[in-house]
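Form predicted alone, single chain, as structure tokens, below.
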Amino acid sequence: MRSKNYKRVYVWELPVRIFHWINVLCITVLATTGFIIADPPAILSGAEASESYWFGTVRFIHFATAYIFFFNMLLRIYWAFVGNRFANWKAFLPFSRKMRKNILHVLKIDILLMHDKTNDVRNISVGHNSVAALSYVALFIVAVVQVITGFGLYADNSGWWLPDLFSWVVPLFGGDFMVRTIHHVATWFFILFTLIHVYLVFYHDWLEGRGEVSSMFGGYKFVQEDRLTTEDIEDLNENSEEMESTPAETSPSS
């Protein structure tokens, strides 16, 4: 069997990785504190009221994390215009025929769990595949909804100008109930997305063996040389050397 040579390629830049892990922490904290705020447990205690104001602490953690989530999202939007080709906003919209074709391939492999009749290295995306890219666009839209509804609910209790910019949200939807419902449903979208995302990351890491999981820590993936010499991505290996000053590594795999 012909051996396949893989080269180490710099895919995820440091700001993208920082954004990703800040998002992981924020979503975890926001979902946990959000569910407590939505349905607070009754805790009986004989301590003084001033020493038992745990719910206020939960709300503070939720609001503080919401600010971090919001500004982290703004930084990611900025990096979508200044980052490399994998972070660029164009990589998330299926403008090209190749990207639209990749959607069908991913649905066939990831959803229907079918096998390729032919082994075409161009079907294995170096960055995000087209379905993942579209799912991140949907996730971004949901994140915007979360920010708008969250700050809209917070506007009446905040003395800062930023939440006050969203004071129009609650009147627009006719009251707190509908805004809270939208905010709550959007949280479940994040949870569902996270479950699918984690499964597929480990699935592709096992199936393709290209360092899918470790790439979000170190930034590198392993890409077949045949993939590097097709289309317009032959410069990836040189870019990785310039950014990290590390020689590309070649690893044979049967």
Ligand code: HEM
Second form
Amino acid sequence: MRSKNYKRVYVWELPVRIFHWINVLCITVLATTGFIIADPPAILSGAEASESYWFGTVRFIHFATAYIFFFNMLLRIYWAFVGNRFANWKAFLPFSRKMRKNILHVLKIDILLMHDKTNDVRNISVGHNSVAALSYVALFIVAVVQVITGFGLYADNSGWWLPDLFSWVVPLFGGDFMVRTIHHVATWFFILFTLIHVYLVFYHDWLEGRGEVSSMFGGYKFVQEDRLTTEDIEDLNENSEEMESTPAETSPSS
Amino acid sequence: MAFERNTQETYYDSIIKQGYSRRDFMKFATYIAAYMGLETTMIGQVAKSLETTFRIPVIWEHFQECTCCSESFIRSDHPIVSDIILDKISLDYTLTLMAASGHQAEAAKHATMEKHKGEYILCVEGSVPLGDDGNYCCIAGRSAKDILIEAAEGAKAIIAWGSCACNGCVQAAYPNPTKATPIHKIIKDKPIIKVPGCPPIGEVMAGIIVHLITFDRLPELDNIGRPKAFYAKRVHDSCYRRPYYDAGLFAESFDDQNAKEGYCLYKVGCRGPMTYNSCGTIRWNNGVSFPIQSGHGCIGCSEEDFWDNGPFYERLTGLAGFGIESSADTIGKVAAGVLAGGLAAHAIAANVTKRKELSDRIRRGKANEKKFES
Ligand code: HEM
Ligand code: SF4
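Taking the form predicted alone as the starting point, write out the structure of the form predicted in complex with the named molecule.
Now the complete complex, all chains and molecules, led by this one.
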């Protein structure tokens, strides 16, 4: 059998990884504090209000995290124009025929669990596969909804121009009530997305064995050598001492 | 008519003629300036313009409404406030308060509309039904829509009193059988001041009228047309129970110890955090109290669609189309549960259908482990 030589490919650049983990943290904090704001726990105590400020603190954390979430998102949008091909905005929408074919392929193989008739390595995506890419577009839209409704609610609490940019939101929806309802419902989309997203990451890691999970930490995925043009393979260059080229990277295969 | 109305009289003249002293008048000017949110240096200007401006003619139309706006106005704290509406603003036509009736009243209205074209203020209380050719509300044989369009024609500005005129209120609640419609959806070419609330606070109503008189222009409005002086803040932002909210101390039901302690009513459905009004500062009935102070959450009566925003005693309400009992959270929990089940099933199915690839890979991996040197 042909030997499968795996090569290390730098897929997720540092800014993408930093964005990803800040985003994870923000969404976790925002969803948790948000649900506490929506339905605070019952505390029976004889305390006086002056002794405590915990609910105010929860709201403060929500708003502060919201700013981080928002600026983080802006940085990612910037990176979609200057980052590598896997981070580029064009990687997210099925512009090419190849990407549209990939949608069908992913639906067949990974969702309906069918089998490929021929084994074409090109079918395996290196960056996002085209279905996953669409799910990130959907997440981005929900995030925009969340930013718009969130800052819309926040605008009146603030004298700063940035939240004030969103003062058109509440009148548009007729009132705070509608805006809060949308904001609350959208939170559930983050939760549903996270379930699917995390599951599929593990799924790909387990079934493809190309370092899907670790790629978001180190940035590398492993790609079969025959997908790379030979002169491009960094490990074969003369200055390969500087490059890591350990035997562990190639898996001699039966 | 009950009173001899003379629009060539200044406000001051008519207040003095009514038997108030100059001192009373100055007190009133100070009081109303404070409500309008003006600086103390402006009190002189308020007094001055009440002394020098002639009374503006006002036509006050009543359509689909309950008259609570008029009631609120005439019950407002300061006697001169109610006098302003009853007498001082030269209210030329209002179904509830005028003495004339029938043809006589209609004739008086038309006389004002002609004589003061482009100058009179049109106050509208109530919404306008557009369903069935407007037949649900007819006065003097004409539909509310016709009357409104005719009266708006020569008006200088329109004041939409109350939630009915601003957003349709209860008669526009789902399914809105009469197609009750707020004023701004019918009249597009006139400045409209929206004064929502069911009813609005009397002092707010008076403040807006005095503002029109004093400065001869509209008060500063927010982007949906409400005067900023009274609707810029949420009830929640001026609520005296706010410290309990920030401390996370909430009444869980209306009869628990927390409610007796006066804790925040957020969890029993208070709409204060979503309602723009001045109840927390101006309060009601001569500043005696307001709903939250009396132990009942705010129902958001000055907000659009407040009747459709679900039970007044719940924080989050059912989503339309999913049945009464299901809140967003129940749907979310069910969806997450179903999804988690689906993913688990998928995981099992994947391991079964792809078992060949998996066992091959495991075998190769084990073989490599054996060949591993050090
Ligand atoms: C830029 C982003 C965001 C901003 C500016 C923002 C702001 C706000 C504001 C102002 C409130 C109302 C709090 C109050 O009135 O006390 C709120 C509530 C809430 N937020 Fe956010 N938020 C943002 C993002 C998010 C995200 C990403 C989530 C979920 C993942 C989230 C979940 C919630 C929830 C569940 C509530 C409670 C809603 C309710 O009252 O039922 N927020 N947020
Ligand atoms: S009672 Fe209502 S308005 Fe007052 S602090 Fe609580 S939630 Fe806000």
